[in-house]
Amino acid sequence: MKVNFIRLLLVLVALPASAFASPADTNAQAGEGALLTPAPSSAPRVNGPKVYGIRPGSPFLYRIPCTGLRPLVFRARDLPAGLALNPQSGIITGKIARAGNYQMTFFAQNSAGVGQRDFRIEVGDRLALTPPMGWNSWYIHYTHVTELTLRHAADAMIASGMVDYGYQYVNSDDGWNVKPGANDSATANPTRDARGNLLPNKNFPDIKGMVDYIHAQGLKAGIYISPGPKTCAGFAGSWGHEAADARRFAGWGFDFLKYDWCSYGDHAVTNTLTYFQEPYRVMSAELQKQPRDLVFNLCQYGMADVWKWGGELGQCWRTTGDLGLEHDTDLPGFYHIAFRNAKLADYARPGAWNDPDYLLLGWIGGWHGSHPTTLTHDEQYSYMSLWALMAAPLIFSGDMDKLDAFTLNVLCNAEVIDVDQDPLGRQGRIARQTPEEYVLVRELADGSRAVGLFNLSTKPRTVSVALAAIGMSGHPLVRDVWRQRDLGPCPGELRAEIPRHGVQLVRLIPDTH
């Protein structure tokens, strides 16, 4: 079945509320227990990545993320020529000229002490030196997206907290612009004007100064369209107009393009590897012209082995179908997805990384509203710590509205972020996988190790691995990244007692002795 048609089908379902469990309901089933992550301290904590990569005078936007006790004043030690930071806010902007690694030390202080934290730009040709991370409208808003819904998105990633732990991107997907042949006031217009330039629909009426307005707060914006005639949802595409919905994007300021491949396989007439990366080269080389950076985010669901050459035109490339439309069997579909996602391991790299598809927790949406997921607490801190080890973009599509804490505390641990963003950028990697156990591995730049002992069965399991197995020796630290706790030293066998479809995920710290 085609990609376009299964993902206009989910937007006219209409999901009733009886088909989902409520948080509380979930939980009492699970028997789980108290949220894992800690409060954050008083005191400052800088997070966010440590490597940032842009390309010479392009626009510099970055807001520090850092928790802790409100006001908090912020410095930085070797700030590059070019850039400026508002010390109030943390958000640092402008441009660096010229190409080369500039290594500066970020400081955040308030009443309760001062947080530090190295960071490093890389000003080259490479851009998302670890994986973007941020919020999409398409499983909360599906095309009813409106200027309205980005710009209180904005509000709700600063006013919960997401952004001071890395949170960036307020990315618009599919309904943003004019519907060829709609009934609708909103969106029934001329797709573009008399110089061929993309027109946004109705519920856009100032696409500018809403990305101003983002931008404003230190955050990104990111867009969305199809190479060809028409999204996946029957709005204007970019066939045949790739120059010039480049030049419209960077015109507007986007920082990020999701490229949907859509209606782009009913026009194309060969089934060769040059069919299937010739619109994510066009479109590429545009990007290239423009004066700004916009991390390129290819979206064609895997076809044609795209890990082998998505590097080479973009960031970030789907691997596999729409995660919404994953069925689940004895498992959530998430997991499904991490299977296949996680065998693609050698293939992610810094400015390049397997892309399975965003994080459905919380509250997602439906037809008339959003709804709490199904998932239980349990196996939605797999899903996070899966795609953590996976080194995958952090992208929440969620209700924004319903930010409850529970959610706040799967997506808001800078630990568990902290594996993800890991500047080494390596994957992790597979050391065992049966019906009942997976377990995860990834290289971290420290020299550590990240393991996620995932327990797939229906019973607490206990679920062990030998350090040899994972290419660690002696007696290293092992650190609960979701409690944030020591847990003393590991004497050759990492073992843990986990629920049904919970995960244990620890970093092992060599011993230095």
Ligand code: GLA
Given for the second form:
Amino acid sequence: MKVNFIRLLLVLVALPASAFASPADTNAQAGEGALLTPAPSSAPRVNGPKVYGIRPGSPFLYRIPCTGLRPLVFRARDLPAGLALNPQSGIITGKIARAGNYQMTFFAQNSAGVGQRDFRIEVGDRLALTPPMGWNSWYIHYTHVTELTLRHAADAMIASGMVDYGYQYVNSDDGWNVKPGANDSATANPTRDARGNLLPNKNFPDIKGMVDYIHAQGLKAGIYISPGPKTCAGFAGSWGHEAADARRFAGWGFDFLKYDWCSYGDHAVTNTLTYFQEPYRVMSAELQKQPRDLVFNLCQYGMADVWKWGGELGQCWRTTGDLGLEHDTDLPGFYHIAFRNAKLADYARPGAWNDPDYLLLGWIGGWHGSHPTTLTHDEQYSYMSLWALMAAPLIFSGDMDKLDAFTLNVLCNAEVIDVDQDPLGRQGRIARQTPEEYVLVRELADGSRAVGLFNLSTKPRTVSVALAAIGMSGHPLVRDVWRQRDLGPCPGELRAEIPRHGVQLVRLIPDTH
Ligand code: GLA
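Follow the form predicted on its own with the form predicted in complex with alpha-D-galactopyranose (GLA), if you could.
Then the entire complex follows, led off by the chain already shown.
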């Protein structure tokens, strides 16, 4: 078919504002385009990963993410023995005793229709077969995190609709336990009880109750500590207590552990690979012994090429320093983190992910209170697109009490998230990098490819790429992922007019003729 080339000029157009029911857009930048993500339809759309890993006999907990009018009624075809689905909440609980692959289909029904999605549970030794999605306290609460903030974050994850797109982890970062030498009444106490059990600080009076509360809503809970004597912010670490701490975290019911190097480096310093691996090897072995699954997040900023061995010990590894400390004069820090992380595409695979750090969007913290991000709208769409193309964990680290319409529009686009969560688990590769342009291409399980065209320059720019340069031929159908609409067949070159620091994210679906 001969195609009018103009149709393939993927011009950014303003669409009607999304109908997200959320607070006013408090971080809008004057003069910028409208919301890209269209409002979800009233008919059910079942979202979330298509594949899920768990160990035999571990507690299974999954809340089926689904948009559409409430009330919804859920059911499942071929749900494995040992699991039960609550038809009103869509929460599945139970245990699967035997290893193997279990294929099932979820259905969700409301007055506007029925949605369905295939889902495979792989019961074996792999977890996090798609990148973890959730929220972390660090860039909004720092060391002032409390049990109440985590409970509120869980509530907000549901009320805002984030949960309907697959966000599920509610993770505390540093600051939840006791700080040796501190003199304020909340954090200055014994770090452990007489039997060596780690103690939370007074801001966490009922940590088990908090985890139960998060679980009761079908969500998961995460915790943080360091292998050294102290965490990065000076709180008690696991040094010499690894077995007890792993038992403690599992006993409280946690589902995720971030293990942050920090003061480990002050001890027994050598430069051998064994030295860099040792603390993670020790804690990984302790986590394996627990009767529940804890996703293990290695946080050591990319030392000793952690991407080469992190997947043997955990499910994701930070590849760089802290994104919040990455400042640059030309481009915002997330681009520089992405440029480094994208080079490591060969190492990502299901159950083993490069982690370029959190999504610092919306209202983020400062030591003196929170403020809206300084990123423009286009930069925020670019940020999310980069993370989705890089199969990065999608962990939002902004204010859950100030989720405005724009922030939710960036975080909650089902098709963008489908790119991130694609079951093939291939990270996007760099097809072009110049000072003005960046192109990432990601192979997807259905044979299509996601392509991100990024304009790094300070002026609007037409970015184009030949299909041959991204491993495609014929006339694939072009789908605009952010706007969720088809743009027609592509004649041989993909081309888009892109605003300053903006992105065009498309999916190229091979034509079958
Ligand atoms: C390090 C980590 C951050 C955060 C802080 C907490 O800097 O990289 O992500 O966990 O420690 O102190």
